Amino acid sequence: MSRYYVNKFLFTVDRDPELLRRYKEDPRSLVTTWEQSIGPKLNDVERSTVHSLTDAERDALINHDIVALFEMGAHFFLSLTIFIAIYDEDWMQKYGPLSFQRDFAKRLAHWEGRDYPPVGE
């Protein structure tokens, strides 16, 4: 897994309304949005080709899977925050005040009392 690019997506998506709103809209359209015009960017002038995402990480992406990305070292900051911006609202209607935090932790809970899946390249 290349955890930068996956975390880099994350936390790009994240700072973004507009990108967020289109990942909450149409993941599929926008990871490939992402994956070949946006994350590349080094900067204004600069872009890379020594990343891309796995089809694993594409597909975990696409489909929001929080325990996929957890499991192959995705920040769980990021994915916390990304995912709280694209459900908490319609969950928060529909079931309550911290109702999509609650499952995500109970998403995870096969984890507790492991290791922190690591987070580094």
Second form
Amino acid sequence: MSRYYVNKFLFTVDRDPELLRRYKEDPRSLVTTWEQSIGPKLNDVERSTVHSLTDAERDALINHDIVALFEMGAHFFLSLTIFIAIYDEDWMQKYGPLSFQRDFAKRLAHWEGRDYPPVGE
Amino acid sequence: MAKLAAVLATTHHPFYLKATTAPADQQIPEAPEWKRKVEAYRETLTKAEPELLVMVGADHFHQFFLDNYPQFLIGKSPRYDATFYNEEREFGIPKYVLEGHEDLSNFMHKGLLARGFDFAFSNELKLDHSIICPIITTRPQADLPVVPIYTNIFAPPLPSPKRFWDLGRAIREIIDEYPSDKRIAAIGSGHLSLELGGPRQFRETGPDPEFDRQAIEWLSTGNIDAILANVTHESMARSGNATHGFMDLILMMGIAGPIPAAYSDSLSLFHTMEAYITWYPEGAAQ
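So the form predicted alone is up there; where is the form predicted together with its partner chain?
Okay, now the whole complex, with that chain kicking things off.
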């Protein structure tokens, strides 16, 4: 498991409008591209050999699976921000303001009153 | 020596600008009251006649990430760009450029090291909404030089609440020793109870209104003993998974000292409670 690498995916995609567009339109393709050429980058020259996604992590990212990401300890801010970017506008038009954010909360309702999965040590 | 003209501790609601500048028929019902309260709060800074701002905030994975995340960091640039693409996208906050103050940055950095706070530093820091939101609310003309200080309230493991208080005390000593005739104000932003990306987010109020009331009382009475006796990383997590931003408000009270605030106001909004606290440590502007 690499919680760090899941977070790196969310961080690098959320801050780049073109990657974000591709993650919204074709998440499977973008996740594949990211694992090949973006995730390993330390800078324009250096590559890291340290991290990789597990199958469960890859599936959670491909499926925009908010609950799985929460449960594997993806950082709450990264997860909220990127999925607001992907869904908020469409949901707002269909169901009204904050409808996506409230549905997001509802999908995690089974965690209320419990200790959340840790996002760090 | 420099004069500490005012210390402000405020929440930073990133939607303030959007909420209060939308066309009237699209504004949330609380918008007019929100604007009135923010403008009244702004006056507590204006009347202190600051010439230089020490700004405390926390990067929300905009410049810093988990490959290299500082616990405490000071900006040392002549100038600071502000507001990242994904903040403009989500919150509608515009770009800013703030003047820096290299002399105070250097003096502050050395003073912190001398007091046992081994700060990271950046000569190319871009500021995020934790610093720009309080600029928008308290100094919208954005005309004063700033010395930005970033804390980690976000990427565990975090420094303790006591460490934030002690850091505030150290910053205060350094401001008091700064050889300048400038009037300095310290402005820091954080949170009360807050949930992000979890089951308690975006409700009619913040996730723990009782903590919010208690926290405002502690801040407004300067009651650091009660804060340190009651507030831990675990207690903050029970109040909401992003409540740890309260530690930046503790830091600000550390700059002011354990004294009653001169001004305290709050506003319960959807998702969170706003708090607006000002101290005048030496009776300045009172």
